[in-house]
Structures are given as C-alpha cells and as structure tokens.
Amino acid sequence: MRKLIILGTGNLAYHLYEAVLPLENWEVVQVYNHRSESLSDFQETTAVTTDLGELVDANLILCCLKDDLIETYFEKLTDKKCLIAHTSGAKKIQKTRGRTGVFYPLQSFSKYKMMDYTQIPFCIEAKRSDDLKILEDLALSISESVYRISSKKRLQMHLAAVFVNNFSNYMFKLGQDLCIENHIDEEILIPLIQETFEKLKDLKAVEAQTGPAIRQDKKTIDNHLKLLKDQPKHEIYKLISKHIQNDYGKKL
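Let's have the structure for this sequence by itself, in the form predicted on its own.
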C-alpha cells in the first residue's frame, strides 16, 4: 500500500482525503496544517501535525495549499526524498527539486458537499516518468478520467475553467440578486440553470446559445438595459450581449 501525506485542510484537501480513504492501494498517513484547529475534520481517523519536521515517510506528499504558498513549502521540504506534487491549475510544475509533479483535479469543490469522485478529471504531470506513474496510479484509483497535461496546457485549461465555472456562477449570482431585489423567489431559476448544463451534454455551447442577443432583439435588449439601474450590471449585460452578437456575426 502506498502512503500519502496531505498538506492543507481546505476544500480540495478535504475532498482528496475523502476520495483516498476507501482505497485499498493508498492510505492517507498524515495531514498537515499550521493551525491545529483546522485539523479537526481529519484527526479522528488520521495522524495530524502542525510541524513539518514531524512528517513521516511517504510515497507522495500532496501540497493542497494556496498558489502563493506552494514555492515556499517546496523549499521547506527539501529534505524529503519522496515525490511532492502541488494541486494547482495555474502554477507551473516546480523545478527546484528532482522529484516533483502536479496532481490537479479539474473541479470546483465545496467542503462537505458529497461528490462522485469517479467523474472528476485529474490532470497529472511529473519531471520523472516513474513519478508520473505514481500520480497516475493514484488518479486512476480515484477517477475514470486521467490526463497527462503539461503546465502550459494546464494553465490554458484553468483559464477555460474560470470562464465556465467561476464566471458562470457569478452570472447566476447576478440573476438571483435581480430576483431578490424584485421580491421574486430565486428558486424559480434553478430548472433553467439545470437545463443550461444538461444541454451541454448533447450540444456544443455555440449550438446551445439562445436569448435576445443572438436573435438581434434590440427592443428587448434596450428594455433590459433600462431596468438595470446598477451600473456594473448594466455594463456587464451590454458587453456580453455585444460579444454574443459579434461571435455570431452580428453587431449590437
């Protein structure tokens, strides 16, 4: 059985911990965080520590920390001979040590929300071929979708993920705000949100696009813009409508 140490206790760390727990070929032997109170979700079933000097021997250390902390922690772990991989979509593979890699799950994580880990795409990269096989073994033990992707392509993919996840979620937030401001139950939008994503299982986004912008419905667009007294919302609506029409060969 291969041994895994997880650095960090955030949403991603929590879900990777949960994904590995039932595996027969991998074991989480330790979880680290610099704050002891953050280790409460792990300490009943796994050894925990707030001291990097107390890390035990393992086959792999996963650095599930904020991007701006990754380089610092890699430098702190120079005495460790095992493979160390970060889990960032935007950071390049670290080259300050011989055994280094990337273990990036392409998904949005919220702590305590149950997930089907078998459906999460894992993107892996390593400096050494034998280390790539270690990451691949762990990824395939968790998921049905594993991709060997370079740092350059992973950054492009992360950018795409920001558009389809983070930005789309912000659009949902703006829509819910409009409902709340006008005393409309925002739950009414849920079936529409669900259908928006269900469509993408069968259609490309370019084929699924609907709405007043693509229909060149200037009257509806103008009416909507008049309703948007909040300037940022007004600018976002106008800009996105313009880009939709530009992409489909029309001008606003």
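Please could you give me the other form, the form predicted in complex with another copy of the chain, since above is the form predicted on its own?
Nothing else is written out below except the one chain.
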C-alpha cells in the first residue's frame, strides 16, 4: 500500500481524495491545510494537520494548492525525501529539489459533484524515471487515460482547456444574457447548446462549424453587428466572426 499526503482542501484536493479512497494500492495518510476549518470534510476518515512540521512518511506528496503558492511550499518541504508533485496545468515542473513531478488532471472540478474519475485524462511528468512510475501507478489506478506530457506541452494544453472550457462557457453566458436583456426565457437555448455538444461526439469541431461567418454571409454579420448595441458583445462578435471568416476562407 503506497502512502499519499494531500496538501490543500479545494475542489481538486477533494476529488483526488475521493478518487483514492476506494483504491487498494494507494491510501491517503494525511491531508494538510493551514486553516483547520477547511479540514472538516476529511478529518473523520483521515489524519489531518495544519502544521507542515507534522507531515508523516509517505511515497508521494500532492500539492493541490493555488498556483502562486507552489514555489513557496516546495521550498518549505526541502527536507522531505519523498516525491512531491504539483497538480497545476499552468506551472512548470519545479526544479528546486531532486524528486519533483506534476500530476495534472485535465478537468474542471466542482465540489461535491459526483464524477467518473476513470475518464479523466491525467498528464504526468517527473524529473526521475522511477518517480514517473510512481505517478503513473497512481494515475492508472484512478483513470484509464494517462499521458506522459512535458511541461512545455502541458502549458499549451492548459491554454487549450481555457478555450474549450472557460471561453466556450462565456459564449453560452453571452447568449443567455441576450435572452435576458430581451425578456426571453433563456431556457429556450438549452436544446441548441445540447446539440452543439452532441455533434462533437461524431465530428471534430473544425467540421461542425456552422453559422454566418463560415458561410461568408456578410449581410447577416452586418445586421447582427447593427443589432448589438452592447459594446463588449459587439467587439467579441466582430473579432470571432473575422477569424472564422479568415480561418475557413483560406481553406476554400
């Protein structure tokens, strides 16, 4: 049984904890947070601490803290001999010590929401090849989808995740805003949003593209721009339409 310590109690820490709980080859031996109130979800089933000096022995420490805390915590843990990995998509592998790694799940986590952990892609990286095997063992125990990916590629993937998750959600938000502003029930958009996703089960997004911009339908685009009095939506509509027109125009 390999031993895991989790630093942090946020959404990701919570879900990694839940994912490891049923495993037979890995055990969460301790959860750390600097605030004791944050440990309430964990303390009934696992040892917890607010003091880094009290960390027990483990095979792996997973640092699930905010990006700007990662360097500080890696420095605080220089005396630890075990492998320490962070879980951020946006931070390079740490070089301050010998046994470091990255254990990045490419997914958006909401607290308490049930998830199928077996489908989450894990991107792993380690300075030492034996450490990579440790991370791979944990990742493969949780998920069917494990990728060895360098820091350079991971940063690009994190960027891709911003486009497909954050920015697409913002497009849904702007559409729903338009309904609200025009006193139309925004629920009316749900079947269309659903179909947008359904199509991606059969097609790549590049093939699923439709709308006035890909049709080079300048008349509808101009009409839409006239209707968009709200400056932010106007700017976004104009820029994205321009790039869709250029992007697909080249290929015609």
